[in-house]
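Only one chain is shown below, in structure tokens, and it's the form predicted alone.
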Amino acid sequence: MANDDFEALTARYGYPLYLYNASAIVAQLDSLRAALPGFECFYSVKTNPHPGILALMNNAGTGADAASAAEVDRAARAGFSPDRIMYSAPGKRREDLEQTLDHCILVADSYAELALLQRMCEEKNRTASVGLRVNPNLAFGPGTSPELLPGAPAKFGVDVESLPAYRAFFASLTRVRLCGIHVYVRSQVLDHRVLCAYLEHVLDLARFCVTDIGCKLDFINFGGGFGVPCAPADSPIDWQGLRPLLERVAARGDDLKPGRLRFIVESGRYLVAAAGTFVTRVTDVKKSRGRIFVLAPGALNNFMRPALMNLFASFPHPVPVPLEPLYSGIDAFAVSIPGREGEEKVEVTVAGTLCTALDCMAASVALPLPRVGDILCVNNAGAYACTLSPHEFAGLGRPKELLLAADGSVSAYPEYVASRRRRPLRKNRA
């Protein structure tokens, strides 16, 4: 967009806010189906959970993967139909379960949550088909390294070395079928090499929980951890490298393929993270000791990212990465002054507006010299960003967040924080 319209918008809807882009979201969907033909994509709604953006991937046809029974909620509400909403998270409490048996896939993750199902069923009279989320028994290195490692403990799923001794109780549940499996191994990958490894695994692990276990799979849910890159030296994911594995899996002979039972891949910050930008105004710049500050509103209130990459940078030692959903690494995001792009930068460092050193965006980053009123943009601001923020702090509340069509109209969305406090979906009745 140009100058003028981030004018336009700040002067309409108020500063700092978030633009999303309906187009970028939908070529990068049809980017990851072309990738992956005969896999349902499943959007993760705590990347991005703007009723806009739910709206069109319901009307994209995708799938929502939901991580509390909040966001069954948020997804159902958009029109995603239970078959197409997959709940999965670690310590459900009783009143989640019923408050979403009805209205989603229900992936449990551990022993005890199958244990609390098959009660749940029995005091109800009815049964219920539900997944389980495995912890499998190799990690993978980080996202650019296709290193197998031994697998870690992890407070998600159950080990997979553990189902064998889980024989018995597992044909004990009478109320509950095992219908799936759900497998997550880690974020931002953007070596198809890892991926290709990852999926085959998965793909091993399935077929152990059908032979070995006795399991009638109707699905396959391979996680995601698509990346998108950050830093310059990144390099985006080669999707041809996944070709080979996909025609293994194509010619395979047995039922563990596409067509047969559904394979499920879910997708955020792939989807989101390009398409969104965070925009505010310069309301001062000064000077202190030789260095200029740019104030500008929103920084680490209303959009945290950014702040923390800052203060991981100034660690004495270099930060492990990836800390997702915190922090990618240096240099995730750029701060740029629209249409001032050619004239001649100068070392500034960029702070937001609270009573607290923290509240930094960019620490000398050069740029046009700035002027009070300018517009700055902040790219990669779709995934992970107003939701992760603390927007109460200091009492400043939370940003606008716009969605921008194809046609080129904008759609506010005030009705969002309303809407996380109506009331949730009925439970189901005994």
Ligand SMILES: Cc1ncc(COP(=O)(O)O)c(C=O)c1O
The other form holds:
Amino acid sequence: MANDDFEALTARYGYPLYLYNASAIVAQLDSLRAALPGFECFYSVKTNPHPGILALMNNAGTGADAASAAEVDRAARAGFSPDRIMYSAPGKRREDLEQTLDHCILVADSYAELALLQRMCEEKNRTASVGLRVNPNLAFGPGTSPELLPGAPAKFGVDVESLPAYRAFFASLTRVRLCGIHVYVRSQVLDHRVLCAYLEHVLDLARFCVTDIGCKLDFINFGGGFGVPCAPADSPIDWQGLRPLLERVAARGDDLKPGRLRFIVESGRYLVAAAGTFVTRVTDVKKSRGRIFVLAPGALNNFMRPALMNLFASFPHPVPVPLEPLYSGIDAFAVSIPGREGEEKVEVTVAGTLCTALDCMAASVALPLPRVGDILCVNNAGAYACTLSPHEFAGLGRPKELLLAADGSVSAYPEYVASRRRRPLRKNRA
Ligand SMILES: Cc1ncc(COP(=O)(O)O)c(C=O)c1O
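Based on the form predicted alone presented above, generate the structure block for the form predicted in complex with the ligand.
Up next: the whole complex, starting with the chain shown before.
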């Protein structure tokens, strides 16, 4: 997009704002599907729950990976049918279960939750088919090492090694049928060998559930973790390299797929991270003791991740691997001034307009000397960006989130608020 387009958008919708490029999202989805034939792709709603993006995913036929009852609701209202919404989260409340049981595939996160579901079903004189999140005996090696390490303690799911001791418990679940397993270890994996080793491990785990625990599985949700380059040294996932390894995984899974066993992966950042641009405008430029400060609204409060990255980097002992769902380094978010690309650059600090030093978009970045009124764009703003930010801070509120369609038209989605109006949801047929 040219500078004039950004000027027009900020004049119309105010600033800061987010702009999501639908074509870029579809291209990522196509590449993921092409790389993973035989797998259904579920979009992780928490990454970016914008209703336009949910509608796009629903039209493209993905499923929805929901992390709360509210996300089940959002997905259902965007049109996803119950068999294409999977709800997995730790520590669900009884009301979360009651609200969602008929509107999605529920994934229990503990034995206590399974027992609660059994009691609920007894009380309501009904049955339910649910999945179980399993915490595998696996962790990823550091950096790009394809090595898998023994699993760590986790608040998610039930430890795989605890399953045999619960055979009698599973048999006692007369109202609840265990119909699938869900596994997820971590995010932002770029090494195809790590991904393949992971998928193979989950397949083995599923086989163990079938043969040793006696589960009759309808689905295996392999999780995902598909990463996107977010540092100059990062390379994208080598899908070509993954293909032969994946074929091996698929062949090994053939014996598990006699009926209609669904192989599912879930993905968020891979699909939407690079499709988002954060747009703001320079409101002041000042010099303090030799440093140039460029001020523009929305740094910490509307796009928190760059500010957090700057904070981590300022620690005397920087955090080696930022925690989920951040997983990005200091240089993940490039600031630019559209239309001034060729000009000579100076080193500046780009900061927000809040009364806190934490409100920093880029501690040190080379830009053409910004002028008041200039448009500032920040890339990689599609995943865990708007949704993860503390918009209410200083009473400033949520920025507009616009969807740029393939034909160049832009939608502002007033339905974002209107969609919260209640209308009956479709129910599971089971
Ligand atoms: C269970 C689960 N599924 C899917 C995701 C989405 O991960 P990503 O955005 O890296 O694809 C996450 C991220 O935290 C997760 O915890």
